[in-house]
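As a starting point, one isolated chain is supplied in structure tokens, in the form predicted alone.
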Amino acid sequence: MSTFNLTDTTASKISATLTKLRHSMGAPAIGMVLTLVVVCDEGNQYDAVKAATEAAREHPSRILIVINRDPREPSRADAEIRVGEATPGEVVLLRLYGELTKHADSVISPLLLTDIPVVVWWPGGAPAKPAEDAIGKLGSRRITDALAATDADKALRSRSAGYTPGDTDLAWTRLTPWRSLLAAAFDQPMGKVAGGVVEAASGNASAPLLAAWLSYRLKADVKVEDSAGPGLTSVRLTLASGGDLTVERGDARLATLSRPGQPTRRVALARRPTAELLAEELRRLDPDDVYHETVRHMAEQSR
């Protein structure tokens, strides 16, 4: 892997350096499927870069990491460029100072690869309306993570009010195995669901989303209750005909599925790392209509 550092630089110098590094390695910048822009701070940039580069093994990308530093310092942009076999695609860490922290979009715009999708990811704090953010406007997909919010439930509800097609949240992505398992459980007729409970660690960002999705799909009242965790631990749906359909996960790897009149069975339901969640989102670049329906239902419930 080749690493090159540029101090007090410009977008044109960064672009020229990327081209030079690629050609010196005999690997011109072709085969990229998207540009991934990651907006983070210094504290979470290591984990964000690790997750983005791992996801890029499945989706070769130009990864632009935007890190806003001290806005009181003189304006400048420092860049750390990484290109090589250990890093799929290209990685540029941009540290912005001074007035540039307010105009990061103007710095990264010239670095976006032409004619391929742009995805923006906020692994930490994110705007309430991602599509109205200066950097968010550059992306056809915008990924937030309510897990990083102080009040996850409030963050999700505020984003539902400002939803724009292309928005999604990793709190929703974490639910894919749960939703698949619960949907499969209804392949055999179960009758009407009278109500239900989703149990999770206090403040879990995915629990209210799962409850809203079940409530919307089943036309039943599904509540959220706290458990000892970790993460989501169980779903219990009470059937109008009697009995419960339950999914219980105790060790963050395996779960127990129970249905009336059916033998209890163990199913895989592991908690997934951020890189896997990100890779899943990068597989689909069209709007997630089911997510939209779910957050809209959350907002309606709160009213």
The other form holds:
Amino acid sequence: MSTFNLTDTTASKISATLTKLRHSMGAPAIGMVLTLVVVCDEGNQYDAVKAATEAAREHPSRILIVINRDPREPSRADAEIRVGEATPGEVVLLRLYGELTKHADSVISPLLLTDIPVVVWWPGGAPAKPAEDAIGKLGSRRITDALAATDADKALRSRSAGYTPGDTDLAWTRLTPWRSLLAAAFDQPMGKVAGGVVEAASGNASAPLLAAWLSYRLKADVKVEDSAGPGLTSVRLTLASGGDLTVERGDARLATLSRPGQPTRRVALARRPTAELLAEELRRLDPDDVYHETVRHMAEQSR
Amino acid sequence: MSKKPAQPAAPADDAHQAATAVAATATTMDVVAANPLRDPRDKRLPRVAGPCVLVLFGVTGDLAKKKLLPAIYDLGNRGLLPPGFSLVGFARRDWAHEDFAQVTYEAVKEHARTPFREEVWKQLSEGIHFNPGEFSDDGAFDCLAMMLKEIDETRGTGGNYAFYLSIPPKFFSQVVEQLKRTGLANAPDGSWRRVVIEKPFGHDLKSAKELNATVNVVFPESSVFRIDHYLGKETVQNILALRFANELYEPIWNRGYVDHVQITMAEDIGIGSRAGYYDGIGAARDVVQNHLLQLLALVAMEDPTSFDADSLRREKEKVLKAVRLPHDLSTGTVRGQYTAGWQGGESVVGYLEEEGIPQDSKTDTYAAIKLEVANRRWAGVPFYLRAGKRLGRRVTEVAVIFQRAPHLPFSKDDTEILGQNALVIRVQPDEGITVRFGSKVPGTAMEVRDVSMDFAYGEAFMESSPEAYERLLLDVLIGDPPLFPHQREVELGWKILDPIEDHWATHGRPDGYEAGTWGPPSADEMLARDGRVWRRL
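Let me have the form predicted in complex with its partner chain next, following on from the form predicted alone.
Following is the full complex, with the preceding chain placed first.
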């Protein structure tokens, strides 16, 4: 992998350097499928870049990392360009200073690849209305992560108010294996569900979403309760016909599924690294209506 | 049946519920509609197979070790196997469950495409069982029946069994008879029984019909899943997407623009340890009758009204029925047999020197056939099919070669080296699509030369594409048949090939070609007579 540093630079210089690098490597136009813009700070930059480059293995992309630095300094943009074997695409780390921190979009938009989707990801703090954010506006898909918010519950509810098609949250993505398992269990009719409980470590961002989804889809009251963790530990649904359908996971890896009249079974249900979550997000770029309905339901319930 | 509704609160309601509880076993359309947690818009949730048991006959074979067992693990790793999924191995080995689990473990470690995860293995290994026995041994099958009943109780698999016959066809009748005798072939109401068979589906029309009759006596056609692993490949399915999801290609996909089509399946390996099977069968029966004709059908067919099994198969059948053989089989077909030579830097022996091959064998290790599709779209456009072993390298592709531009406003010298436009679907390896067209060579002179534009699957969608067997196994367990050829397609394939094989049987010997080359000179002559050449691969 080679790294190139451009200090006090502009978008056109970065663009020219990228083109030059690609030509000199003998790959003038490799099939990149999207531009991924990551808005983060110096603290979570390392993890975000790592996850994004790993996800890029499945979805070759140009990855633009925007890091805002001291706004009191004179306006300046520094770029660090990484190309090479480790990533199928290209990575540009942009460090912005001074007034430019408020106009990051002016650096980003000339660097977007033409006519292919743009995805914006905030691994840390995110704007309340991602679609109205200057950088968020550039994306057709905007990924937030409620896990990073101090009050995940509140963050998710506010997402409902600012929802625009294309918004999604990694707290929702983390639920896919759980939802998939529960949906598979319901492939065999269960009849009505009287109520349920989702248990998770205190403050878990995904638990209220799962409860909201279940309660919305099953038209039943589903509560969230605290457990010792780690993460989500159990879902218990009380069936109207008697008995419980339960999924329990104590070790964040292997779960047991039990339901009335059937043997208890173990199912792999491991937590997934961020790169995998991101790859799942990038797989489908159409609006996630089910996510929308779930956050809306969550907001309505708590009103 | 192990499932009982829990403490019926409303008896009538529950009776109904219990009946449907077992019927609804996989994520089919009806199930999606009935399941409150599913929503067609919720694309994150995968299709999952319902509770079931896969009974694998022939677990010691190469296919099981290299493809099937790893594919099962990969499905589990992707979260596509139902909780309680169980795998039963059946073979003539003195093994306990643990031994089979160990064999599976090793196969998975070595050949699985997804990373090894302890928890996935744990889930899978709990459901692994082994039943030792011979196909002729009634006791072994009685044991199997009992074991499956027990698995239903302990694992909640609901009487849903798929029997995968990864065994030579000569044992089919014995095994299906045994399944019938033990009642395993008969699904009680609300559960299913399926049988999966692999090629060869006979060696001519007659034997294909006999084989089918053997299986059909016990299993109805709708429960028979014939695996043609080519149809499980992403690139092959992509032929349909390419043709029917785009506006760019279909208008020129006909005799008005297409000059001819070349379908190639080249292997660099020899027959290896398959002498016993291969000799007397040959390249045409081995791959042309199934894989190549399926590719031809997908490339040439009209658009199906939908992608359900019925509509898709109907269109494929229509096109296979329209296939016409050349009038003169001696000029329209070529067969070859490799002789000693150098293949990829290695000195290799000829076919007749391979172990277990009789000195006077007339088996074709190379076959090239010129076919026509007699319909409005394709009349007059030849489809050249070729398949062979010990060729230059391993490559499977479909190349649609277009006609030359009707008029070239350049001088003859400018376009001297300009070839014909081509669209190539690369099936394996390096899956993707290549378009070849003319482009100006930079410089002050107007010089036009062929360039190619590439779409590589590996670049645009890396690592996410499942192995062919993964997709097909999942489809078997879900009960989704579009990617499995119908018996009618198999028979149509033999109707095309039988006259050729008959002709070959009575006319001389295959032409020799040196290993590592691209087939006998007669194959080049066949195209030269039409003023064409094979693509250099």
